[in-house]
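First, one chain by itself: the form predicted on its own, in structure tokens.
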Amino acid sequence: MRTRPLKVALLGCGVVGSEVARIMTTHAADLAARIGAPVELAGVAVRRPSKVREGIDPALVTTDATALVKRGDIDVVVEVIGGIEPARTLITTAFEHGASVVSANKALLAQDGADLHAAAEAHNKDLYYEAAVAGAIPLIRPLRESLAGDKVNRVLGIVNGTTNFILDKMDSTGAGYQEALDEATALGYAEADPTADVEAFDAAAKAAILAGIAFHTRVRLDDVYREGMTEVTAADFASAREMGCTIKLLAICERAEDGGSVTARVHPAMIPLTHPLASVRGAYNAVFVESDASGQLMFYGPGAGGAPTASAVLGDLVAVCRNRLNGATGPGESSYAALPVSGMGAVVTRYHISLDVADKPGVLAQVATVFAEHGVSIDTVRQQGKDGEASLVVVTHRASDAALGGTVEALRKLDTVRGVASIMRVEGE
């Protein structure tokens, strides 16, 4: 074993960063044995240096992150501060000064992953980011390495624990959205401002990363269709149960049937109770991968939290340090396929549409005519009426999102349609 330690700079020492530092200290001997050399925490960049950080030598703490990554003796920079800046500049500066990088920054990678990979390649350094997508769940490395000889056709997953906890509570207890969100906040699953989670910004960033790796195509955050879950109601869950389904916020990345393009989207969807993702409860994550040779694979586990995310960071750290010792780099960006990324209109799936309509003869025929005129085939219809008003629930066969959009627009113009109560996609069948 080499005796000179590999030096690690840690950017950020919050929930994840503090766990990274703790594991590096308490598992130092094991990490050294697995890497082939000891690893040394050489500096920790923070915003509040006065805060007591148990187990971390105060002499290592600095507020000058730029000076830390410029030192020249740093082998690996671990970035867990999040956000776009200063993380982007710090990472590129680290490459310029000889360090490889391990990051958990999904937002930055989804927005500027191509540029960061190019910078890493230009300086012959590693950029690893297993922790950016699903916490402790090994997902990026299997997609990037284990399935490198296979053709991935679809990635379907629950990649945000907060939203899964909320939807699970709504399903299992009959709670409304706000009540379930309040419980998630009280238990620490939801942030004080839950927007990034419940409006699906977090999941969309992860979908961009997964799609890029799975399909060897550059997919940016702006390419991902995003729809939050704040409009999901107890009535939607009641309808789902009548269909033998539940509702999950899903990240879905898939090739078109002709293989000529890809799509990436995040939105609430009904899935059958028989689908493996339907049984993912609480704040857990799970990702379902479909490929030509391997068939169907599912990756399941805790998708967030300090220790689980730190576990993924440390796994990357070991890999990057091994590469460093061997004078090599691991796999970089693979975008050779360069498939076009289609918009949401090209997506083909089934739909559950709930309409508030006048309770009088001929309404169903009018509604059915609109669906037919837009090429959307109806599978089932359920109607309930009382006191001159009725609820009409239509479940379609597979149709394009563009066709469904045209159908809904035309339905809203009917005098007999009081309103479109909800539209929910049906996946996983």
Ligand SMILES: NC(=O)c1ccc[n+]([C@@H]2O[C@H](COP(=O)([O-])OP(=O)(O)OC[C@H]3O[C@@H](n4cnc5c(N)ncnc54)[C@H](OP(=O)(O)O)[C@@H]3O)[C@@H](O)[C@H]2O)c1
Given for the second form:
Amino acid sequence: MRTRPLKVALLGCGVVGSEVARIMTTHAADLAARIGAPVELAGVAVRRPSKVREGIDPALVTTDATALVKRGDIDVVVEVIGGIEPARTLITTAFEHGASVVSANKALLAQDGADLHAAAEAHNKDLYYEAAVAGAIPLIRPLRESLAGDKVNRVLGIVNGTTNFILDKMDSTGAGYQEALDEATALGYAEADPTADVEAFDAAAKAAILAGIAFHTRVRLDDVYREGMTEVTAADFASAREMGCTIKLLAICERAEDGGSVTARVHPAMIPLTHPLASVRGAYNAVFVESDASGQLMFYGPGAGGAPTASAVLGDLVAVCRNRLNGATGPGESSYAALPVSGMGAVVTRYHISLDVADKPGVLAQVATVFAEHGVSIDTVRQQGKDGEASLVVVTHRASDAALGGTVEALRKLDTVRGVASIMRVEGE
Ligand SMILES: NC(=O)c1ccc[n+]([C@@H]2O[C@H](COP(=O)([O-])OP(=O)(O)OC[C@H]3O[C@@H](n4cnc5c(N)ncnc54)[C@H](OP(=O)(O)O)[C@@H]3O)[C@@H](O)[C@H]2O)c1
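Next block, the form predicted together with the ligand, ref. the form predicted on its own:
Full assembly next; the chain just shown is listed first.
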């Protein structure tokens, strides 16, 4: 074993960074044995230097992250600050000054992954980010390496623990969205400003990263269709239950049936209770991968939290350090397939549509005609009437989102349709 240590600069020492530092210390001997050289924490960049940080030598703490990454003797920079800047500049500066990088930053990778990979490649360095998607769950490496000989057709996952906690609460207790959100906030599962989670920005970033890796194609954040889960109601859950389904916020990355394009989307969807993702409870994450040769695979575990996320960071750190000792780099960006990324209109799936209609003869026939005119075939219809008004629940066979959109637009124009109460996609069948 080499005795000269590999030097690690830790940028950020918050929820994740503090756990990275702790495990680097408590597992130092094992890490050294696995890498073939000891790893040394050479500096820790933070915003508030006076904060007491257990187990961290105060002499290592600095507010000058730029100077730390420019030192020239750093082997690996671990970026766990988050956000776009200064993280982006610090990472590119790290490459320029000879370091490889491990990051947990989904927002940055989803937005600027291509540029960051190019910078890593230009300097012959590694950029690893297992922790950026689904916390502790090994996903990036299995997609990049274990499935490198297979053809992935679909990635379907619950990649945000906060929203899964809220939806699970709504499902199991009958609570409304706000009540479930309040509980998630009180228990620390939701942040004071939950927008990134509940409006699915976080899940969309992860979908962009997963789709890019799964399909060897650059998928930008803007390419991902995004719909949050704030409009999901207790009534939607009741409808889902009648169909033998539950509701999950899903990230879905798919290859088109002809293989010529891909789509990436994030939205609430009904899934059958028999689907493995339906049993993912609380704040857990799970990702279902379908590929040609392997068939169906499911990856499950804690998608966030300091220690679980640090586990993924440390796994990357070991891999990057090994590469470094071998004078090699691991797999970089793979975007050779360069498939076109289609918009939501091209997505083909089933739909559950709940309509408020007048309770009189002929309405059902009128509604059915609109579906038929737009080429959307109906699977089941359920009608409940009361006081001259009725609710009509239509479940369709597979149709394109564009055809469904046209159908709904035409339905809204019918005198007998008072409103479209909800539209939800049905997945996982
Ligand atoms: N938390 C999770 O469960 C989780 C899961 C998966 C991925 N991630 C990702 O991991 C990253 C870190 O998340 P986190 O939850 O650990 O965040 P956090 O608790 O807010 O920690 C951020 C750290 O960065 C430091 N920092 C902020 N701005 C800085 C600057 N300009 N220069 C130097 N240091 C700066 C902060 O310093 P102070 O300590 O002085 O404030 C803090 O130590 C993010 O990209 C996040 O998306 C987090």
